[in-house]
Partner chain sequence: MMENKNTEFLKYLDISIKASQDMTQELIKDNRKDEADHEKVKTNVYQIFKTVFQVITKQKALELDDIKKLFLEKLETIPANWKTSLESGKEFQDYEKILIEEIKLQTLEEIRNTFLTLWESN
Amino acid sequence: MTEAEAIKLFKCLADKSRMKILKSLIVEDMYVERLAERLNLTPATISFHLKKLEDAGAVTSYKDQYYMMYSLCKDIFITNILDIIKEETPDAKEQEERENNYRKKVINAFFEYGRLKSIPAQRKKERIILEEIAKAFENGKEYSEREINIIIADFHDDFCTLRRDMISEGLLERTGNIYKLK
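Taking the sequence provided, give its structure as one chain in the form predicted in complex with the partner chain.
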């Protein structure tokens, strides 16, 4: 478990309702409505907490007939806390983790459900956004300008600015009227 993962898990556990959910799941696997009834919380609140627990790796879900069942990830709780503390994070890994966190933060701030809310003014942030858009292109495939515009327009209406910026940032290359990933 990385340091970031451990912190995420500990933060997630520091909540009484989530603790109660885990206490219920340790007895048996359950679905949202049953947990809601047992804990006297709304199903929407239970779903919210389960999502957090799932993201932290504390619970997992599976489909059982009509219900989505949730179960405790026992392995994660068997891990010794001392081992987590003792675990050394190499500098390079730590830096990579920091960069990934920053990247995630920028993406979450500028994208909503896969659409770009606005084009970042800061170059560093725009670069991250452009790299994210570039994932929609296939490596080695040649695209016409129209195809490029259609793909970028799925993210933001100002596809001209984004297309030009992707070229100036060296993510796309243009030969005549043909574009491809660099």
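Given the form predicted in complex with the partner chain above, produce the structure of the same protein in the form predicted alone.
Only a single chain is listed, so you will not see partners or other molecules.
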């Protein structure tokens, strides 16, 4: 299910009458007059809602003798909402580009000649700064506390705060006196 289809379905389901129709159709296939009688609505109202549900892919119709029968499309309701959310949107590349531009802006604002001017007060900005400092470490290599302090001191004099924040942000892990990137 695409994002556009999901939005159409969710909008369609945000109506009490349509939900009543779906609850009736889950029991058995029905025609308009029977649904109207069962739900105490006019046949025109039922037809209107069935058209919306059919456009959203929630119900299908088929001809049975003189009646147009409607049935529930159970497959569409089996779709996992997480799968819909995880689906990549067409503007994902733009979002990623905006995120990268934001990162560059934060890095340019807080770094001067490769040194950190100040530690950001906002957590999101500090996370970006810490990730930038973490690039100075080799992945998988174990460091002593002294080595960590020397590397971080190249960026800022308050290496203790930055080291602790890198651990609390999950960028570094500490086992005894040994540190390494996570």
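Since the model is a prediction, treat every value here as computed from it, not as a measurement. Numbering follows the first chain given and starts at 1.
Asks: Comparing the chain between the two forms, one rigid part rotates relative to the other; which of Ala44, Pro90, Lys63, Gly140 lies at the hinge?
Replies: So the residue at the hinge between the two forms must be Pro90.
Asks: Need one number: degrees of rotation of the smaller rigid part relative to the larger between the two forms.
Replies: Rotation of the smaller segment between the two forms is 167 degrees.
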